[in-house]
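For reference, the chain that follows is the form predicted alone, supplied as structure tokens.
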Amino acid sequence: MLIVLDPDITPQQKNVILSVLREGNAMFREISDAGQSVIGATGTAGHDLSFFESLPGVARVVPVETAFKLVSRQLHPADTRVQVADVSVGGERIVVIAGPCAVESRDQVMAIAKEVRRYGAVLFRGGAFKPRTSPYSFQGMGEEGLKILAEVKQVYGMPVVTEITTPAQADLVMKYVDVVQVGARNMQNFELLKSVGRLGKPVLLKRGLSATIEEWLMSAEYILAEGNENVILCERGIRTFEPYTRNTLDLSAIPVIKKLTHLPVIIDPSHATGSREKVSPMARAAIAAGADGLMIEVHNNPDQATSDGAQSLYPEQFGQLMRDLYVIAPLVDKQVDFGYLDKAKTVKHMAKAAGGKGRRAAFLGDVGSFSHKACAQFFGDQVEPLPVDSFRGLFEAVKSEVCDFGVVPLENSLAGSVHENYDLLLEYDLRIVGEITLRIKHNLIGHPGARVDDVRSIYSHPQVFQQCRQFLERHGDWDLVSVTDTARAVRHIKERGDFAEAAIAGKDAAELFGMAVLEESIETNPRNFTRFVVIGRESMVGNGQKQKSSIIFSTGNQPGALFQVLKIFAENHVNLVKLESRPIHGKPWEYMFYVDLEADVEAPAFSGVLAQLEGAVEYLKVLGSY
């Protein structure tokens, strides 16, 4: 049951409720949901619901109707994020776990770890104990394999995942690994489930070969009932009558799980399909369906693998899959972050250098804006987001060390460049240290119960009006009122309480302020993306392999000057992904050129090209490599 507490409940009244639950041996936990205090309990403590409703300080009591209680979204409405070292499973960033089916040797594991880390995996998998169908098959290296996995974490900074097959292995996995996997064959090994629940480490629980979703969730309930809430569900295919795949991957389980439970869900397409050629298509489909992550088997020599070589990707195939996922993820409001681990390491280093103080990142507007969302997706929970009122104020906050970073939009696929920010990049001595692309879905947001026909005035950012031009043209009698950001627009209409006023913003802002979506996805073109860059005072040390750079240059005012510069890029096989001119303030008809290129211009190997550029231009500024 859910005991919803009165906002004005006293500490004494709350203690009475908790005492009744304790005396009746009920399991309970306190939850905060949208600012409302709730106590979730798995039992009634010997009393009916009406008894609890009669207690002072109780607003209402809601029964939890599912057989599974602790994993139920009724009991815990907000999504759970399972923290594994610096990695958050269930957040805005896709978590990819990769590695061989089995730990075979130190050389094999270290070679694979190097490759998957380079391509963007953030956790490493490898079986030290292998439950096999045949007693004569390779059974794993045991503790020696665990020691090799521990070395992977030490050398490459990747938390490690391995399977536990018996409670007797509990002490070993506690010593060496970060995530304990319960395999499909052990999903209903209830003593094992209780054991991993007591370990307290994050648990990756695979769905059984023929298990229903409810049976799977009931197994998770065993783990949570032991006090361990850090459970990651893993769909790995179920056994059906279809012979052309090893199992049938149940992608429909993803939206079902998302509705029933607060726990994150990842997909294992390797074990589901049993075939290398099918792994990448199913992995892409899983992310499109809303999975929080993937578990992919990768082997540098799969033909010689001791187990499951046929379903293991080569490292290069894994790299291509990660590039595909990078494109797909923004469509479902998520990101593939190739610099995830390096970024976390850098932010922790900065905090340590500052005496343990947390880092901050500035963004334009209110919490709930797209800029705030970009900040959250780029940094996760590692930095404190700080709203500012203007782009210049954002640059000033970073320059004056009020913030360590700033997140600024540079261009939109429909409305074009944000010219003010290009000018500020030229003016301020700050660096671009990263970038992130968001798909922008705009919604008409109004008061609950309002109708589109009631609307007379619309509030939003001026660029948003451009991006929703066709929709707004159908309502030519509406007044368009500009504000600094989309979240502020929603807050404004919320505070005014006028049903004739609406805003255009994202769903996050609507949920934050308790408003309703009157019409969804009203942008002119669904291919509506905004590119944000992250600025800082210096480069992020160890931020992975830098594949892109931004520069500004100007040339003399003579025929062929720009051609001579572009010729340098062409002759050195440097691909330009953006070239835009901006007028130089105070010098009519003279221009600066902003260029994004696919190269690390600060790498030693690029020094010759950079020297050629410096000789061909009048002015050159490197904005950053990232």
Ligand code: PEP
The other form holds:
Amino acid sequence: MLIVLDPDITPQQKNVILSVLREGNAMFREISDAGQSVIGATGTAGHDLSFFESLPGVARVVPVETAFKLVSRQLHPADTRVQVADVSVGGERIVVIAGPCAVESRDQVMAIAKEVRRYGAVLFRGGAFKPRTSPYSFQGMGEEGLKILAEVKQVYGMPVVTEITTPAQADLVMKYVDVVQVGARNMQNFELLKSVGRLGKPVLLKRGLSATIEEWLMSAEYILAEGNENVILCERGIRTFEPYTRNTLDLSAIPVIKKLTHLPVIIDPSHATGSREKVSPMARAAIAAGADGLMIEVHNNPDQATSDGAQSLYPEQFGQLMRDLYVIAPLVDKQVDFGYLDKAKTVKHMAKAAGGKGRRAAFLGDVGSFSHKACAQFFGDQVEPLPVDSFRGLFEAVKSEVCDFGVVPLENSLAGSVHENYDLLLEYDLRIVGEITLRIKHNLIGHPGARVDDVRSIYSHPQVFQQCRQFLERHGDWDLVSVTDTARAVRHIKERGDFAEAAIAGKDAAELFGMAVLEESIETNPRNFTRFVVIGRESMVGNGQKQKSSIIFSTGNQPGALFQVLKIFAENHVNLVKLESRPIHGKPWEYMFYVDLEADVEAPAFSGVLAQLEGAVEYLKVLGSY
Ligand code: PEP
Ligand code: MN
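Moving on from the form predicted alone, kindly provide the form predicted in complex with the named molecule as a structure.
Next comes the full complex, and the chain you just saw is listed first.
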């Protein structure tokens, strides 16, 4: 059991608890977890739980049936996010760690770091102390290698991960790296576990070659018991009788881990499979199965690698994999963020320029709405989300510097464009600085205990009614009531307490308000996506490549006017991904054209094309590149 103590417990009250345990011969230890003081005890010292709960100074008693206590979800129901500099492992954004098996030379490491950073890795890996099966194999560069890793962090802004093989290396890894890795062969090296527990740095704990999930979690327990709860679990394949793969990747560990513990879990498909062609399929499957991230070996010259060349991806293969993951992640409510590190840097700069004041982003509606989710997935917890009541209010808030950013839905794959926002983009002198796509799953949400047959009226956003048209047609007698956003719809029915009222919204909103999902996934087609753009007053800085731009233009009213403009894109090999027209207010039957194109129109290389465009249009506005 876990005895959670009141924050203001007196020393005398604590002594009473400890002496009861001592006299009852219970095994116990004091631990502190996320700021709360806890006594973990096995055996109940001859008393039942309610006895301990009644002792002064005890906040609550949590019975934990499993052998692991601190890592268990019973103690800590919410997911733990392990913060590594600007990167949060276990949040909405997938964390990909990439780099060579071993640090071999400065040139090799810097070249690989440049590539993996460009393709979207957010943490860098490289072994300086290599635990090799043979004593005659390359054993690693030691401190020289750690210095090179520290340089990667300085030059490319990627925090670094390296393996520690003995407590004697503790001072060195403390000095140079951000995450210490405990390798598969050391998973049950208990002295090493205690030592990394005391270091206080985030720990990446690999699963042992033949360890059960419980043994693996018990090893994590050692680290948490030393007061360090920043543990990232890493499945890297286990030994089976199968020789075609180096190990057997246990992807089923992901849902098991998610259920048993609050700690994040990542997958290492490189050591799991042992050969390059198996890495990407397993990586894709891992993300689809709910992993928080991946650790992938990448080498620019794998044939010459000192270790694990055969399983190392070429940088371009890694880039291709990242593009695939970018598509897969939203299907399971996550994101791959190619701007992760640059965005964090920009937001920090802005905060610094504002005298350390936190940055804010406006979104429409209440917490729990899809706009709120888009905001959280785009920024992580780097900005404070600010709810607003209307899209105009959102643009005003950014313009008047009440906040720095705004998250604006532009288009849904079932219901089409959000026209109001197209007009506001034209009207306001703000820039598009990023975009994010969410998969939208709608649910019929009602009071716990209510049945679909009880329902008479439905609250939601008008766009949502369009996205669920087929479902609603089957219930033609229901009244549809429009509100600003999905979360507000759920809050509204909760407050009114009428079983005949239901809302359509995401699962987050149902959980937030303690309501029940009466019917799941009622959108007309499961391929339902909404694209949001993020607006700001100035472009994001950073060395990430900008792949897309948005512009608005109008042409004269003569034959071939639009053709003349489109010809410029064709002749310059610029791919257009969207073309939409909107009426110009006050000029009946005249239109503005909104174009998204695959190019960075603000790059110097595009200035020639831009000049040609200016010559061919009546009006041109560059909304931004991102
Ligand atoms: C490694 O990641 O470099 C490594 C040696 O992995 P494992 O401990 O999983 O074999
Ligand atoms: Mn390796």
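This structure is a prediction, so every number in the text was calculated from the model and none was measured. Superpose the two forms; the largest set of C-alphas matching within 1.5 Å is the rigid core. Positions refer to the first chain, counted from 1.
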My question is whether Leu576 is one of the residues whose C-alpha shifts by 2 Å or more between the two forms, given a fit on the rigid core. no
